[in-house]
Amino acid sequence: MEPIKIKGTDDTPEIMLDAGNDVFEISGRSLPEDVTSFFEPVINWLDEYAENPKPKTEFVFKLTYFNTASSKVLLDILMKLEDISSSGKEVIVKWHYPEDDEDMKEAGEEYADIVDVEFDQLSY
C-alpha cells in the first residue's frame, strides 16, 4: 500500500499513514474547509488497510482542536480501526491531548465509551 502523507496547515492536521514503517498518526488541527473531500482518501486508505491489516496497528491522535463536522469523520476513523480489532487483530488508539485542555481528553474519553479497541489517553 502506498503511504499517505498530507502536510498540516492552520485548517487541516498532519496525516500519516504508512502501514510499512507502522506509522498511523493524525495531528494538529483539523477544520477543513470541506471534511468529506479532505478525509475520503484516509477514509478510503483505511478500507484498503482493513482488508489486510497488520496483527498490530497502534493509530494516534494528537490533536489540538476538531471542529464539529471533523468529530464525526474521527468517529468513522475510530469504526473502521474496531472493525480490524473486531477481526481479530490488536489495535491501540492513543489519543494524545495538552494536560491543560479538559475538552480534548473529554473527547477522548467519549471516544473510547463509543468505540471497542483499546484506548490510552496521554497528556502532554
The other form holds:
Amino acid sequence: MEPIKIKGTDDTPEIMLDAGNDVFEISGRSLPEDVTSFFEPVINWLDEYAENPKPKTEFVFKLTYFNTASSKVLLDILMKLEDISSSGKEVIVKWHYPEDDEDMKEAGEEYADIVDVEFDQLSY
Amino acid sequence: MTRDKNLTGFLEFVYEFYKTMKAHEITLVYEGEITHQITKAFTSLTGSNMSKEMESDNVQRKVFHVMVECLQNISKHADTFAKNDFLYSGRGIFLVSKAKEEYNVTTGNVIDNNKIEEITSLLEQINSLNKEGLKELYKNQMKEGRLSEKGGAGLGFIDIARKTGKKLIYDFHPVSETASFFLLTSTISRTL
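If the structure you just shared is the form predicted on its own, then what does the corresponding form predicted in complex with its partner chain look like?
After this comes the whole thing, all chains and molecules, with the earlier chain placed first.
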C-alpha cells in the first residue's frame, strides 16, 4: 500500500500512514477549511488497509487542537479501527495529550467510551 | 482645515465609537464576511495578544476553541439573502471583549425566521444540562449526526457550553418580516 504523508500546517494536522513501517499517526492542529475533503484520502486509505490489516496496528493521535467538525471525522477514523479490531486483529490507540490539557485528555476518554478499541492515554 | 459638516459629524461618530469600544473593553470587532482566512487571522491575533498578557495556556486554549466555533457558526450558518441586501448577506458581526474576570466572544448574524425555533430549543436544551448531560449530548450528536455540506457537525454550541462551563446568552431581533438578527455571547472565565 502506498503510504500517506501529509505535512502539518497551522490549521491541518500532520498525517503519516505507512503500513510497511508500522507508522499510523495523526498529530498537530485540525481545523481544515473543508474537513470532509481534507480527510477523504485518510478514510479511503483506512478502508483499503482494513481489507488486509497487519496483525497489530498501533494508531497514534497526538493532537493539540481539533474543532468540532474534525471531532466527527476522528470518530469515523476510530470506527474504522474498531472494525479492524473486531475482525480479530490487535488494534491499540495511543492517545497523547499535553499534560496540562484536561479537555484533550477528556476527549480521549470519550472516544474510548464510544468505540470498542483498546485505548492508551499518554500525557506529554 | 476644511470644515465639511458631514465629515465632521462622521469623525465625531468615529470618536464616540472608539470611546464606546473602550468603555466595553472590546479588543476586536469585525463586520463582514467570515472566511477561513479571517478565522485564522483573528485566532492568531487574539492568541498572540493573550500570550503577551501572560494569560494561562488553559484560558488561551478555551478562548481559541470558542472563537473558532463561533466564527465557523457564522460562516456555515449565516443565511444569504438577496445580493443587493449588502447589510445581511452571509455576513456577521464578531466581537471579543476582555474584562477583569472574563473574555466575552459575541457573534451576530442574520438568520431566516424559520430557524428561530430550532436554535432556541437547542440552546435551551444546552443551558438546562449539567456537565455530564452536555457530555452525553455531545457524544450522541457525534455518533448520530452527519457532517453537513458546509462541514458543520451540529456540535459547535454544545462544545462552547462544555469548554466555558457557562450558560449561552442569546437574543433575536427582527430585521424584516422573514429574517432576524441572532446574537450569541459566550463567556470564558480568566481565572480557570
